[in-house]
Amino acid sequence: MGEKQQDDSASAVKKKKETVANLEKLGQRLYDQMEQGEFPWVKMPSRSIENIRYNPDLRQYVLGERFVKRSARNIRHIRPLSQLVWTAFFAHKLSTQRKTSTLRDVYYSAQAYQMSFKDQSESDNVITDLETVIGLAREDFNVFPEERSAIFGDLTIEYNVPGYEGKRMNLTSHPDGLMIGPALTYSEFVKTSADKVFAIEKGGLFTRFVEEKVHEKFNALLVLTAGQAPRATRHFIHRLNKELELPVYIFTDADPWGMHIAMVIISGSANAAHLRDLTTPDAIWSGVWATDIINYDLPSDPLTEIDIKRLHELQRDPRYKDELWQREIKIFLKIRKKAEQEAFSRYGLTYIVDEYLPAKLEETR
């Protein structure tokens, strides 16, 4: 193992120890409070809209200085505080036993301990509260969403999950791409010949890129975001950019929702304002643009009222202040049209690879 791989492996071990230590510190604080005759309480950063602000230096949303306190002294706080403590217990169990769980699993696992959540949304929200309390992401304590993203390309990784330690795999080994699940998310990067990353919104285009050997023709790693990229996928893209120094190009549908998919990869979301390492600020939205609908005469659909409302929201969002984003929003509002990535198929199955892709790379380098 090379020096860099050793450093990465040591960093992963350190992060796991930090996770366990932070969870145990939370438990110790609660125990000490009760030992001293206090009602147990927890203080955490407020995630209210009023406490979320855009940081232009970090180029993402962050939490402000406001905090909230949950105390068993307040009868209204007993339920959410109990849920938080149980979730921390379950997270500690996962971390120390080196097990993983999905968000859905956490919701159902609570029932085995007679801990009730009214629905998964409530369970997910408490998990986010725990993130703010211990200062780490849910992925650090082994809780993940259902996998739906994938990666394909010449990257050799080395697993470090139990039973697979030291096992290596090249990510061209599966023609459908390899799921970006927990084991892959925290694997070590061994070697790659790629010099860029293409993040792709739609499965159809991802498959087309694999079939047309885009990974070889453009020396790229292909990442399927499958719509809005899950946090594990955004973290993985962040790692590819930071650790391997690979520029990232994002391809989405030409509509306000595609723009937002790209921006969340670049600058994150308000929902994750308490976390870092999920963004890739220098990633480039390479299309499909509103301009492309005009320049390539793409088959299109009319924007809906919801689309138009969303465009006006993006226009006011500080993340979209740069010239490219403002220009494309204005063009969308002017032409009142939207188009999908697959619209390029009107010119033949390989046109998007042979003509569009080289042109966009040249335009956005």
Second form
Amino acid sequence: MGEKQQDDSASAVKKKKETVANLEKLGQRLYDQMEQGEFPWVKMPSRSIENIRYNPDLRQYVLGERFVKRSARNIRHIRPLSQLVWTAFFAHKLSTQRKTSTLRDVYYSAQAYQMSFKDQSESDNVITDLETVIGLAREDFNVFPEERSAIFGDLTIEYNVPGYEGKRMNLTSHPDGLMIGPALTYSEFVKTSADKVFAIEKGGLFTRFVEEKVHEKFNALLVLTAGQAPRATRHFIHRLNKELELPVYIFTDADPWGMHIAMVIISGSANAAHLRDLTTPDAIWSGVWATDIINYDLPSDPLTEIDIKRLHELQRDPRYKDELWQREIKIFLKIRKKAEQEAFSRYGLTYIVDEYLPAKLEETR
Amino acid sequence: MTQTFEEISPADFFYRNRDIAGFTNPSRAVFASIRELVENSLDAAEIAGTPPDIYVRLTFEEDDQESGIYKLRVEDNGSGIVSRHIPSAFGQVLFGSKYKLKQSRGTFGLGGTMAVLYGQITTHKPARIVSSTGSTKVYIYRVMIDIQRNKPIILERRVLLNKEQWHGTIVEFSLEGDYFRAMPKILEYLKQTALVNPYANITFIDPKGRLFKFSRVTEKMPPPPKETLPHPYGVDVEMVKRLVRVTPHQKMMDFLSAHFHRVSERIAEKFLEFSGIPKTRNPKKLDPQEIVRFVQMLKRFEEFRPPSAACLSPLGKDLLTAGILKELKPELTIVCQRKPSTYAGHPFIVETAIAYGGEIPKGGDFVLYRFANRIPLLYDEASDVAFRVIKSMNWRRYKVSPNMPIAVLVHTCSTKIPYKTVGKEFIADRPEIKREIQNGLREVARGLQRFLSKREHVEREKRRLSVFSKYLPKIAKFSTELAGRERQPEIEKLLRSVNTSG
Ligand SMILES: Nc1ncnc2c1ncn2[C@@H]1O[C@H](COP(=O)(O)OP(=O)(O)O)[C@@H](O)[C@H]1O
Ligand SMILES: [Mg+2]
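Just the form predicted on its own so far, so send over the form predicted together with its partner chain.
Entire complex below, previous chain first.
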């Protein structure tokens, strides 16, 4: 297998520079407005439901033409605007000092500056505003979610974080996999022998794959999404697909929730319609399908009311319009059963790796 | 079986039916007695044209606190009573000087006498009356009532020299009562009386020796009511028969213009033409059927001018405001006096007020103060027309929200208040009166609304300004740091513009 060299050698570093520049520009704009005797204001695309649409070309949700203006002249806007400016200031500080923070951390940090948020959801919301205003994800300005997922496989990366600059690491070096945290997210890809990526919903199966040397047998990088993939992980998968041109195969439980984990990796969520580079439109949901429950005669549970309601929602969702999704939804609704990834264990511990995986790769290639 | 028939006197009738005059039980009886005597005193002071000074004292009879026997003494500086009428004024039911057509508190010649009668039947003691009209003499009477004959029994009559030209009346008698249960109502009554009579001094000493003093805030009294003739819309067959009996006039023309209110010769002529009665017809020759027809025609003729309000004596905006300020101590008072109006030939005027804030209690429904001819109405609030009008109004339209400290006041003056009971407790639902109360309340409610809106506006502005001066400097500070500038931008002007822009 050919090794792939990163051509755009410093994409992560470039992104950092862009972030800092955007934040500074925002500050300058507001400053100039005030200098000219104007109430400071910002304009950003509206994130209201009516302004979110699915873009079939980009294969993700995007924001429409509607804009909202936040002006300090408006009594209802001035407080959120001041919160936005503070958040930009704080993000700038994090980025230039190369420190990271979490959503919760930001919420608490505000108090040190006599800025107040009613609750964390208010501060989370202002962070999303800032993403919309500067057009970058919060991870770009070093604010990460609490949840972490992991990666394992033959990929060598080079760190950018302070104290580790230039240091390289091969992602097979730890059998539990490496956490996709801030440092890994913005590391540079140096080389890999892998030619595909497996994204796996559950920790148990991830460990099984490592033990069964799936990464070697299949030449794959293994990514544990740990349920719904965090944005940093979705961005990481996007990079593996874009920068290293690796095809991505997703394995989830056979139920509407598993399906949707795959779909969010592929097409993103409405919540992130203001952001790009979080989706991997070419990624493939390889299983476990409703069809597989029948074909492999998997031990199953009956669908609950909530499962069925969710399936009906997905049926109408524009992201699910393709044939595969519609077909599987129909079968779910017909057989009224669901199964977990672990269900393959009824055929022995290695069956999933030895039989199911090759078959499904063949089927969905 | 043979039935036996007997005739009873008016005193006997009210003795048997004292409930209808408000003397239901010992507690109501003390309240009603004080109220009737105080109202007589207020009427008398108005006749004399002097601001009333009324002194009320209730004491335990002979230090015996257990018996529930009290002595009540009410003293005033009013007109006094002509000596020969004193015994009947207090010893004869339905004897009085207020049957005339003008506004007064008393009506039937009943209240004061009922109090004395109640005292007599519970203690069997005479009443003592001291009175002078300001002449050289002061008269002192001790009287009891011969209930079966409705006549006073004079036990003692004394005449003193009136060196100081004192005028006024002192009434003193004993009665059974329950002061401690009646106390809240009595105090409320005095307070509200002080409110609608802000030119009166009222002093009350209760059986425990506690002093309650309600002082006047003005010497000005509303112009006294003038006596008036009956209005053609307000008379009935009996009234016309009486007029016919006493009239010296021989021609219908003269009869009409002499005995009826607001009937000029021109109108009289028109009316007679309308009703087909010859101008020269002698009223004394009208037969009963003609009188009935005459009364019917009076009601049907549409060109009589409405009765004048000269026989009424409303409080007026200034005095009403003064009374409210003194007794309720609100932050805001809005008063309204409606133009005179009539129902069934009786003139009336409605005055309304709203008091807001200050010491007005918060919470629950509004406090409603009802008055009729300058006396407070304290019982049966829910049956009163004013109460119903308030309930039917959409107060939210006037920015009034529940739990606001609001008191509403309605005062109705008339030569004939349409009470539903003899006890003067609540006013009936006459559509004409209801409409005036409604209009009056709407007007003061609009005033309140203007006040509330303005205050809301001011408060919103204050809040607004504080929000701007809190957050604008923060925006300035953090964008300065973000932009990497040294000096903060000029925001003083922006803050000033917020202040003035409104
Ligand atoms: N304090 C008083 N001063 C002057 N006159 C009084 C006083 N109290 C009673 N009177 C006279 O006695 C009459 C009878 O009084 P009352 O029985 O209370 O009937 P009313 O007040 O309804 O006329 C009154 O009409 C009035 O002429
Ligand atoms: Mg009276």
